[in-house]
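Only one chain is included here, represented as structure tokens and corresponding to the form predicted alone.
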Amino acid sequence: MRIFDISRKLVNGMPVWPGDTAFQYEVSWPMEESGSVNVGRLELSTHTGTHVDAPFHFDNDGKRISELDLNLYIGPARVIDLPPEIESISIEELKEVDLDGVTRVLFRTCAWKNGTVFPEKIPHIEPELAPYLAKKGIRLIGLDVPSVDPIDSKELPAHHSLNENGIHILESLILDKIVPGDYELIALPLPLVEGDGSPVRAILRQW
């Protein structure tokens, strides 16, 4: 069995959504003040690095993270590589692939060249994509970019196509190195009983 960590580095000046908390992390409690132990503190967004969207994020009445069920986050998907240059991902660019018994599908772009910096432009899911990927069995879709919709957005139509398709968001996974194919998918969320979106650990295990 291999395994693929495809999770963001969680480190202090990371990049995150112009605005957002920004990533801190510091010892808190040192072992010279604790006598035995170092005891860290953190600050960031449920949006920092790889991470879940809740229906919530966009939606009042949506779900939060600790409504979601576990199983869409633990279980057989399948990564597809899109060209890099593509301007938005629709129907057209995956009429010829095979989505035949297929819950989760991961698509590979390789748009965010510069990790350390936040992207200004990304391929967006277009909203149309989100009933044709149900109608295959779709129930959730991950990018190796930080959103479903165009980075400028405010009405965020792929969130509540994808939502309304019962298709949920694994966003700003790192898939350069990821052979398209089979894997096991694992990105579970935290149990936050509000939360409108979570980090997760996203890796891809292969036998």
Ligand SMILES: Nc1ccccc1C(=O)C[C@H](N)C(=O)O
Contents of the next structure:
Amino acid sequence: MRIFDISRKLVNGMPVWPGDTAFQYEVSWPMEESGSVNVGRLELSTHTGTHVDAPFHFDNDGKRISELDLNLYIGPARVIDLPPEIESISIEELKEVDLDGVTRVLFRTCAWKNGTVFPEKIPHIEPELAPYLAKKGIRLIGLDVPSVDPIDSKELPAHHSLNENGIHILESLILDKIVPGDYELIALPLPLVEGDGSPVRAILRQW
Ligand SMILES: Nc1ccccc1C(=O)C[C@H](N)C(=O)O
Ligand SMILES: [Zn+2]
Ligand SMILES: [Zn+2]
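Switching from the form predicted alone: structure of the form predicted together with the ligand?
Expanding to the full complex; the earlier chain stays at the top.
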């Protein structure tokens, strides 16, 4: 079986959401001090790199990470190719796309070209797409950009619309090298009891 790692590398200096906590890893208790082992410490935002959003991220009454159904994050997924110049993803862009029997869809835009800097402009999801996808049976959408809404959005209409339609969100995947088609997705959040989001190790498998 082939495994494709579609996760962003977690490394000091990696891009994070403007104003959010910088990612930091350090060996805080080195072998020379502990006498036996190196022990690291992490400082990071829950929205670092490839991650899932819990509804609590944008809704005070929404579910926390630990309340999410893990079945969402393991199972068949379809990777769909979209043009990188795309302004937004709407029903129009998907009308030719076959989503029958698909529960997890990953949009490959390749719009985030330089992974060492945070993108200024990204294609976003049109809120009207959420009920359309829900009707098709979609429960999870993943993207290769850091948000389903425009970076400067405060109302987050796509986050809310997806949530209202029972669709969960996986952000900042790396899909450049992935051939569109069907895979098994595994992208489990950490058991963060109160979490509003969680980094994931996202992989695709194919037989
Ligand atoms: N970390 C942030 C800090 C401030 C404002 C937004 C964010 C976000 O993370 C939004 C993005 N749509 C996200 O879910 O990752
Ligand atoms: Zn997020
Ligand atoms: Zn988000």
